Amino acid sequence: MPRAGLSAERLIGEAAELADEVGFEQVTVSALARRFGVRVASLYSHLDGSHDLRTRIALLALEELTDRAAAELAGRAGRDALVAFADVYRDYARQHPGRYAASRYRLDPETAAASAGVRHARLLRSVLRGYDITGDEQTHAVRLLGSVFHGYVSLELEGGFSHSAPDSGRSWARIVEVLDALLRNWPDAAQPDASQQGS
């Protein structure tokens, strides 16, 4: 029977806070029970285990990140939209490192398809429409941006840029500026060499 005062929403919210404090990988049902000062069994009326707990934190993080991006992108296009999207991504990771890690948690296909991650991907594609990049080229651009954003943020969170100048924030701004220039001058897809066809 569910313990009075506990709910799935409260548990997930507290678990997300715990993730930010100690790291996403350290969040388990046992750790959450200790935080509430209850027995582990008390939580199983709301959770199916640590995988279910981490999945729910991931879904919360994706929703928060997507809502922030949607709010910042409203009325923006082109470079302004790219900067806004990129900064939301970095700011969220810096403010909520555990939640950010959760947003990268592998979800099963059905859960992923119903998550805010789908809306997040659409928002990034809407940014790219301002650069007139379509079709497969748009997918390439999405993967490029995702790789740069995640790679930079991950290294920054690990302290990879903390011992050298210039400040990592300046590098971030410059990188986004370079990405904007690249997207505005996105090269045409290379055509197969006719001399190589049929060989």
The other form holds:
There are 2 protein chains.
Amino acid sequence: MPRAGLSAERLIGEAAELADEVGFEQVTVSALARRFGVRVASLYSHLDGSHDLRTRIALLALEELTDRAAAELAGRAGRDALVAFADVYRDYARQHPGRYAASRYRLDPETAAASAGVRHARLLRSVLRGYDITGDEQTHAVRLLGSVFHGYVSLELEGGFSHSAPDSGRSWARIVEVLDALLRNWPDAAQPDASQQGS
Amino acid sequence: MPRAGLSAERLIGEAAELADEVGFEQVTVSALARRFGVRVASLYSHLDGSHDLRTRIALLALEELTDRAAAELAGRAGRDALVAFADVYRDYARQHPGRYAASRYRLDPETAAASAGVRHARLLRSVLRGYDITGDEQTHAVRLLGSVFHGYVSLELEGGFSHSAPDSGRSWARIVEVLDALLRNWPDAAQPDASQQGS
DNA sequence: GCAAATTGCCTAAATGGTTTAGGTTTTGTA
DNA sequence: TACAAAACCTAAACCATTTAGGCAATTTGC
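Please supply the corresponding structure for the form predicted in complex with another copy of the chain (the preceding block corresponds to the form predicted alone).
Once more the chain from above appears, this time first in line as the rest of the complex follows.
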């Protein structure tokens, strides 16, 4: 009988496709074997089980996403960089919902530390170099941006904003614009309670 | 043999506990049956299967969360309301991670429309009444807040901010503060930069 | 070109979750 | 007391996961 020509590479590539088609949670060693017309057990020489499969899809996704971000960020700063980073993020999630979900798969600390995730985080921090925010405040800002991007995209993918006006893309663009204004005009940490107006 | 005294109510209550203890994804009809010392099939007269089980936990969580938010929001406006809403959200997620995950379980549209989720959304919108933002801009702001809250909390639960300074609670408080400033000083929709026209 | 070693894919089987079809026991109530 | 409904059961089918061990296709060393 002819062989299917499996390899870890091909397996993960197809698994990522599968994730985009049917959802990351539905990616299963069985489904992948079916896709290759091969017995389930055959995959266990290439993969270390279902957790390993998911982990590898996650690593692939993180790398793809980070590469895109790095490419778009080159030569941009400030608001342009912010918009580019944000759009890469959302576009990737919309084009590859399964991979995006994979990129949120919980990795054990060592794996995470060796993944493209840290490069991605560094890229986000580098976007903030275009604004005048430093120290702990910069960390707060990074966490804010990460939360907005991830939060918006996952709510959008879950269908949260689907059938209601205004269009989700409009809200996204406006939110990024508003965030840019916020970063340019980052409020003092001291005590902002008095009615601040100008800026 | 004595009966366990099952009912849909008790089942869902225990299932929510179970979710908080072992994680929402691990909540399974089998695990729940084990918890009650009962055969798996016995639960199928009370539940319509595993999807139904998860859906009901989700509905419970949405209701609890919304009730808390409503209680804390009573008599507050503006910044106080924003902080209260945000803290209820994060506290609930930290105290009940399984239930929180459940509250993000995807419901079919009719179920979602009949859930406490819509009440929760209305509450969030009511928080914005303390600021001078209307129309589409208000919707953008609602989406921004929802994204930040959900995004931050889920990144935090995934361990994203765990072992690094500054403390996650500090970032949270600061972010809410910054959002309040942003809402009080919501930038104009017209381009502050030149060179672009609205969509 | 051939034998040996390796690798790729296989069958078989155990474990455990899901779900349905039906049976029996308990319990509340007429 | 008797009966109907509810609560819980056994049995069995289906599917995903995982391991153990086997044979065949390919690659390698000569």
